[in-house]
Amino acid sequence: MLLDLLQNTIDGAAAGASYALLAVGFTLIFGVLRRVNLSYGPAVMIGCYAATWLHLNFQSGLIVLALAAVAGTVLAGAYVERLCFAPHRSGSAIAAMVASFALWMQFEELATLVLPRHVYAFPLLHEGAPVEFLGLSLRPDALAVLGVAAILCALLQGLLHRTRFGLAVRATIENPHAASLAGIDPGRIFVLIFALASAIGGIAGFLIVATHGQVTPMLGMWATLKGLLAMMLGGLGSLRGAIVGALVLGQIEAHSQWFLGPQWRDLVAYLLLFALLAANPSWMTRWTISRSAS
């Protein structure tokens, strides 16, 4: 029973990784810009069909892939950020959300134009054998995850507490016009981090891909719901939180599963979301957007 409990607590941390990443990116963009970007999912999922039409035209290794998703999703966020966030800048937040979900149904229909068929494989990160170690299953790909995870949470948070950019991002999101005063252009700002977000997707996109190898156009809402939800549960507009949310998400998971069986994984975080949202609606929103960069 306790190795049965580690085992699920080890599978819960490595999918908590892959959802953390979906959950920053998705924090950024709503941190700065206080816009729901219903689209990041499905611009993900368009760098992994990048990644994946390399692949099955030109055989390309790994590191290629990586790159050819970040590049794709990339490519997808500043087309998401041009028709749907920099006209409403100033404007309605529910139109720009509005616009990326009409973007989302785009995505979805170049990809199935593009690439047809439901389900086309991937390549593995690892394709051996789990590691055995003190009767618990390792694997080295879902340890990877967690490590790549770390590492660019790391960084993230050096970006934005030691460097002069993220200085400038704090600032903009404590007060765009004062920050327009001190010499910041907060139009410049929301691109960068548009971008920022959407290389962390890509990133996010092409481990989960590697590591259950294969690709469907359901990785968009798959990507989306995982994201918002991890987000949900830390609070919204806290990149802390997002982690937090992710890792905690992956617990529920992995250990509802375990106990309740597959068909209740996804159905527990649910409910236990709307039970802290009936229990205190101000939960959610407990951490302000002027300390999500802080």
Given for the second form:
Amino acid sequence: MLLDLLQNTIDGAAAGASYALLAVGFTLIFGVLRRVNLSYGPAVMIGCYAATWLHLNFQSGLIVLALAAVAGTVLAGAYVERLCFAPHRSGSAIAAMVASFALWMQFEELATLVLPRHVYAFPLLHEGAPVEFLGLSLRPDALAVLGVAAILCALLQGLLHRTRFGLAVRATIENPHAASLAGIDPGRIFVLIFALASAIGGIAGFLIVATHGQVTPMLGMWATLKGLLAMMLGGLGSLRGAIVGALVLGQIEAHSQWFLGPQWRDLVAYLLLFALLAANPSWMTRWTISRSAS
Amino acid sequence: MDDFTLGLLTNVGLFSFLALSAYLLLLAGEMSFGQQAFFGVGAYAGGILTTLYGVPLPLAALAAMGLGALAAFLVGLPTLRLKGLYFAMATLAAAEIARLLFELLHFQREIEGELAGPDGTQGFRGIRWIFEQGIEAQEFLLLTYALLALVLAALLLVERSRLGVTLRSVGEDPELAAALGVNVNRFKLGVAASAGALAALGGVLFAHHNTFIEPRNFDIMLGVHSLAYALIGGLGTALGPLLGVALDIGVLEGSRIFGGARMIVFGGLVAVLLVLRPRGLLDEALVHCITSRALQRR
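Write the structure block of the form predicted together with its partner chain for the protein whose form predicted on its own appears above.
Expanding to the full complex; the earlier chain stays at the top.
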């Protein structure tokens, strides 16, 4: 029993780590642009489809596939930024969100046009059986995901709080107009943050499909929902909050699946989100990226 | 009319109810990602009543609308005071909870030697009231559009009345509306309940038109679509959402010229359109311009 609990916690942490990367990318865009990008997950899916296409046609190695996933996601992200967010920068947030939904439709159709089957196999990060340790089964690839997520989050924290670029980003979040008076070009920051968030999404996507071993067109909706859910669970627009929210989400899913059954896994997560929002705890509305420094 | 056109036109009508439901809440200043839940509640409730209990469709529709209104009221009670994205996410969570509960719903009975009723993820087969009554597809189409016309007439009347002014003022500036003596929270609850009933009515018709429903019919895709319909068509008049639905289902499903790349064309079109007209085709300015000109001529 205790062993099961521990095993679930480990599995949940591995899932939570991949959610954390998705949520961090989502939060970067939301925190800086104050816009919800529904196309975030679908852009990640495009990156993964680019990698799958390379895998099918050229049997490329894992490193090439990872690079392709990142490049594909960044390209798709750039397209989303140009068409949905650049034109609505000072305008309607809702229009930007609906436009990003329209591009989601495009991405899904594009993916199924290029690779029409419902499921494609993707090479695994680690072939073979999990390592047995004190009665627990540890998957090396899941541990790798945990490690990569931790390193990336630390790097991002450093980038935002230790560099001039990070300072410019935080200044833009605080007040874009004042930032532009100080010589910062908010438009440039928006584009760079979009690219950064997309690159993180691409890495997340690659890690997710390389541990699951398959790619489907549902990946887009799945990634958007998990990213949104983790971001909301951890407050809104705070990087630390997003990471905490993602880890909590991973734990909730793993444990509710074990105790209540697979059908309850998502239900419990949504019930918790609904209850949190209905209770409207003030910490959910107070956190922002810049304040997470303190 | 061939079957394809008939089905297409019926679908335009059915999803218009959902688009109008999202539109109603948008007017009150709330963006709901969860209207598909009430569409689903209507579909399941209506289907269960006619198929398992032999209730006539009109009565079942009324009951389903009541249930949809009640569900929307209960969801709105703790969430309507939330702002913007928080409300959107709370309604999204509620709708996903509803969809996952449909997946857990097993309620089958033997009807004429066959098992009927909702069977979790396997869906709900055999909602055959329409066929048992010998109602033709054309008649059902007429029924759908008659109901839609009724709803539309009511909405257009409301928009011209004091109630409509209150509705838009609550959406534009809730503090000002409150200062003018409107109980904003109670008003929004009323709007949410009406929007829930409207979505449920669409759901009942959807279930009986399709004869088969399954939980994933009512996923987040449907919800975002209904929002998009209202926003593409425009928030200036209740005709806006209908234009949005007609554009999507009618023109794009109907025209097969783009072949497999249909959604790519449509998605691009919508994104560009939103750059040019962020509040939709029939936005408030255009509607105002048209109505004032029409008044001048008189």
